[in-house]
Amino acid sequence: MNYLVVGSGLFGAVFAHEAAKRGNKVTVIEQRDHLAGNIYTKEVDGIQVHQYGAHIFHTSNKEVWDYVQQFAEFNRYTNSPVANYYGKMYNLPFNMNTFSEMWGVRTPQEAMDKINEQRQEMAGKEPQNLEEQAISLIGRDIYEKLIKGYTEKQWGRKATELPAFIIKRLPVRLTYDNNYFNDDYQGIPKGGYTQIVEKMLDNENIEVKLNTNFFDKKDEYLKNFDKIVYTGMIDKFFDYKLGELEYRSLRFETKEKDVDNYQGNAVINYTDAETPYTRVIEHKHFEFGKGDKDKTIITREYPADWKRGDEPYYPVNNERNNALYEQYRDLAEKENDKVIFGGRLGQYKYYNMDQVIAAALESVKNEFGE
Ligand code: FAD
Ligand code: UDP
């Protein structure tokens, strides 16, 4: 078979790799001037710079963890971001260190008593939105200082208008453990992420074309290929004919600083409402300070509204958008047995990398039946 893969992010790369391994011909087209989608990293001053924001690989899916080891060796990095709220620092995720910094409590029982007292305002109520979910999880103090400002900047809307699931991504624990994730496996690929996609696509059956947009020759591609794996925006594929899905965009501001260690941590979140950025990343800390000793690279992440033509970094998975996505998915199933829609944009899901690999391997199974 002759496959066209639209997009060289993780979904497209896993699918292309598996299809080529089975002897199929694959053409990968990518509109950007580089491979790897949003996991792209580039070396500057000996430092792997995460060009599209901090990417930490974490999973409890053993199959996915074993799979990705074929393409890189991972270090033991554990994400432990720190929050800066008007200059006061708090450990994340919400754990005994945070509770101690917030309330001066020392034991899990003292912390639990404080949280329970704060949760009272939600007693007996089922949380209907992110604000209510956060208060019922952790209480108002933490909500006001560490969640509200960050969340409303990140999503450009009130926490009362956001789905509760977004905040459930973050662990809450009564131990002094600053690991941001609960997963069994975690790390950063030594030497960056781009190599993973390069190795996946290094096959004589795969041809890669950068700076190539699917929509410049959509009809021709649909005619000339047996099958298409499309990892761009699903609403755009159908020329927005059922309406526009909403996305959230970002602007990254990257700077070189003439110091060895700028902020002492890979990720610092700015959780107040006034600071216009949400996070500052210092890239060298993902690899324990590897790189030049008198230089460091930092990136400020500014949330931004999305309009057509901007980069759609996040789907906004509220009820309205999920319902519209379902309609597009039905349309995709009815009209297009030639096209497989995959990845964060093709499936309109707030996927992490491990979930994208799992989804791509699932598509491979459906396609090749094993
Ligand atoms: P993408 O990486 O977006 O790839 C899609 C590709 O398709 C892009 O290269 C795009 O240019 C191309 N494309 C689109 N339309 C066309 C077209 N018409 N023609 C040609 N090419 C096209 N996940 C984690 O697990 N851990 C993290 O710490 C983490 N941090 C993140 C931080 C940020 C700021 C963001 C935005 C995401 C983060 N993620 C993280 C999620 C992770 O980036 C995604 O799960 C993963 O990269 C999605 O892969 P994909 O292939 O679906 O999409
Ligand atoms: N969040 C927050 N304060 C923080 C970090 C995260 O309120 O300091 C909320 C915010 O709503 C964010 C969500 O938790 O969108 C998920 O955070 P995560 O770090 O998983 O976001 P991502 O890395 O996907 O942007």
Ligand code: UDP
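Basically, rigid core = biggest C-alpha set you can superpose within 1.5 Å across the two forms. Residue numbers count along the first chain shown, from 1. The structure displayed is predicted, hence computed values, not measured ones. Compared with the form predicted on its own:
- When two forms of a protein are overlaid on their rigid core, residues whose CA moves 2 Å or more are considered shifted, and residue 122 is one of them between the two forms.
- The rigid-core alignment places the CA of residue 203 less than 2 Å apart between the two forms.
- Residue 160 shows a C-alpha shift of 2 Å or greater between the two forms [criterion: core-superposed Cα displacement of 2 Å].
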Second form
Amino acid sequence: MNYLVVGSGLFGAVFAHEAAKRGNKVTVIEQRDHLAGNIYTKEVDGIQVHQYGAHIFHTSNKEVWDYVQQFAEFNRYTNSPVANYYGKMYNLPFNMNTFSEMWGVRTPQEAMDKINEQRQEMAGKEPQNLEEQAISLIGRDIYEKLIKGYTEKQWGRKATELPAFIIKRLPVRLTYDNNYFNDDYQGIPKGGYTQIVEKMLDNENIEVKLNTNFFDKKDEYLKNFDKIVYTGMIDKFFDYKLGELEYRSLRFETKEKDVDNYQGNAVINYTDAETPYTRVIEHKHFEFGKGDKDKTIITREYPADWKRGDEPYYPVNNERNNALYEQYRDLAEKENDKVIFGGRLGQYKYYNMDQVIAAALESVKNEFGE
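Okay, that is the form predicted in complex with uridine-5'-diphosphate; can I get the form predicted on its own now?
Single chain only below; no partners, no other molecules.
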């Protein structure tokens, strides 16, 4: 078989790797000038810089963890973000360090009493929006200081205009533990993420073409390849014929600083409404002790509205968009039996990296029957 893989992010790279291993010919086209999609990392000042936002690998799926270990050695990085609310620092996720800093409480029971007292504001009421849902789960103090501003910046609209179902639960930890994830496995690849995709695509059956846009020759590709794995926007593939899905975009402002340590943590979230960015990443803290002395690289991350021509970073999974995606998926199944849609944009899901790999491996099983 002769496969065309559109996009060299994790979904496309995993599929290409597995198809080539089975003796198929694979052409990978990538519209950017580098491999690895949004997990692309580039070395600057001895630091692996995450060019498209912080990527922390975490999973409880042992099959996926074992799979990715083939391509890189991972360190033991633990994600422990800090929130900056008008200069006051709070640990995330919400834990005893957070509650102690916010209310001066010392025991889990004191913390729960405070939370339950504040949740009474919503007693007997059905939450009608994200704000009411958050208060019903965690109370007003934590909502106002650590959720409201960040969420409104992230989504580009008021919390009272966002549906309640966006927040199904909020993690409350009654321990002094700053580990953000509960997953069994977590870490950052030593030497960055780009090497993972490079190794996946290092096969004589794979040809890679950078700076190549699928839509420049779409009809030709559909005619000349046996199968196409498409990881771009599913609505764009069909020329938006059923309507436009919504996406959120991001803008990154990366700067070199002539200091050894700028903020003391890999990720600091800015949860007030006035600060225009949502977080600041200091890349050298992802890999312990790496990077040149007296140099560091920081990235400010700004959420942005998406319009055609912008880079889409994640889907807006509300009821309207999910219903429209289902129509596109039905269209794909009826009209394009030679196209496999994958990844965040092709399947219109807010996937983490491990979920992308799992979805790609599932597509491989569906395709090759093993």
